[in-house]
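Let's start with one chain on its own, the form predicted alone, as structure tokens.
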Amino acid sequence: MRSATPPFAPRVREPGETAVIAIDGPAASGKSSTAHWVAERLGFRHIDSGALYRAATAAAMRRQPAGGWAEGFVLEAAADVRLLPNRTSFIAAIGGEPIDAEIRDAGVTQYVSLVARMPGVRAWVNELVRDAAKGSDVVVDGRDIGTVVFPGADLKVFLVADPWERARRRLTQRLERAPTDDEIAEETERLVQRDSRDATQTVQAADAVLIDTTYLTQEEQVERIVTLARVVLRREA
């Protein structure tokens, strides 16, 4: 069990214990894409904890597409969900089959916030993520990563950005074109509402490094985190 440490304070890693970089932040703050590239640069594996919430939602939708699920129903539906390792990351799968396209579906997006607030589902996701990290050095992104899942992570980063910029980035990725101001305004409103719903699960750890990405490119975000990680890991070594 890792114990919390101040930023940059070296800790003694037990023999066989893996390194963990935790990246938290609100919806559309760039956690997952940034974590993926940080893991690539460090030679770690990336774990997208949000993919597990989406996989649980997709599994529930396969049984009952209209929503309205109880927590027990979601957990039963998600019994076949696993994280499968590949060279650079872990892939969410149902029954051994990767489901990346399915979990990005609009229907899953509609219900995943509801599923992610279920305490039993959160505990289930956290356990799967901890198990995956036992055998690999990892960069983990999502909610509660630095506060609940890995309170003693080697490095904790909390990404934030202006809601308008987060909305613009999300729409650009989704639409594969430059969004209009009206489209950005509508998406901004949705993000602010989601921030309000998710407030209790999006808390910055006291020893996390805050990075405002509003005016940063993704390359700059990645470079900052990689540099921080190398400093921390070098001190621990």
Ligand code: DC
Second form
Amino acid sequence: MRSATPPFAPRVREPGETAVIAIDGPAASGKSSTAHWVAERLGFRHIDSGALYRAATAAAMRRQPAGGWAEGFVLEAAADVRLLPNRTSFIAAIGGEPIDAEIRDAGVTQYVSLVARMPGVRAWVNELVRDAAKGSDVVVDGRDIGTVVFPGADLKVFLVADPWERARRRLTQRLERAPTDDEIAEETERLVQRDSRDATQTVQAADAVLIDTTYLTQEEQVERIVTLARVVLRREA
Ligand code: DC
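Could you switch over to the form predicted in complex with the named molecule, since the one displayed so far is the form predicted alone?
The next block holds the full complex; its first chain is the one shown before.
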């Protein structure tokens, strides 16, 4: 990671500096799974920054916020959250336990946008992510990675897709069958509402490569990003 330069200008890597690929985009745009595959292909580690907002929310829910969702209360609960490295990723954990299923449940999804708007929580997530990137080349996915967390990222990608198609993909994954049009319509409505709740944080960097995945397979989007990354990293070498 290094200071911001014009798009695609080769960057001079200081000794010991790690490479960062930022993948941003709205909910259900396929950021996390794409980022995971890209990291595997490049031998980088994947960081899902949204998982940290979800982990902070889950940690607060475990303590049952009777008096409402005060920022101080959420930050205190989040003190138990860590990013643990494995071969290909950093995994969010509460009290040392990986918590992937818990952070994807409907309760966490309902409250996470509220938590993600808290400035102290955003600063806490950004610090954990930047610390993790000090020791590894990383692919980080989120909403503001290319604008706020790593404005000097080696490559920035902004993924978008038609809301109906995003809803269809999400339901197909969740239900493990083809969803009906009525089901897709209801999910589209929910997704668009989530988009509007997260709109302030979801920002495309001026020097990001916009990829519309509506008509791409996941293999095709991964291939594009890997190719872009290889060109950028080769130029920097
Ligand atoms: O991508 P996701 O659905 O797992 O994200 C969970 C929440 O965290 C969602 O409300 C958007 C928010 N988020 C954010 O504000 N900034 C990020 N860098 C990543 C996620």
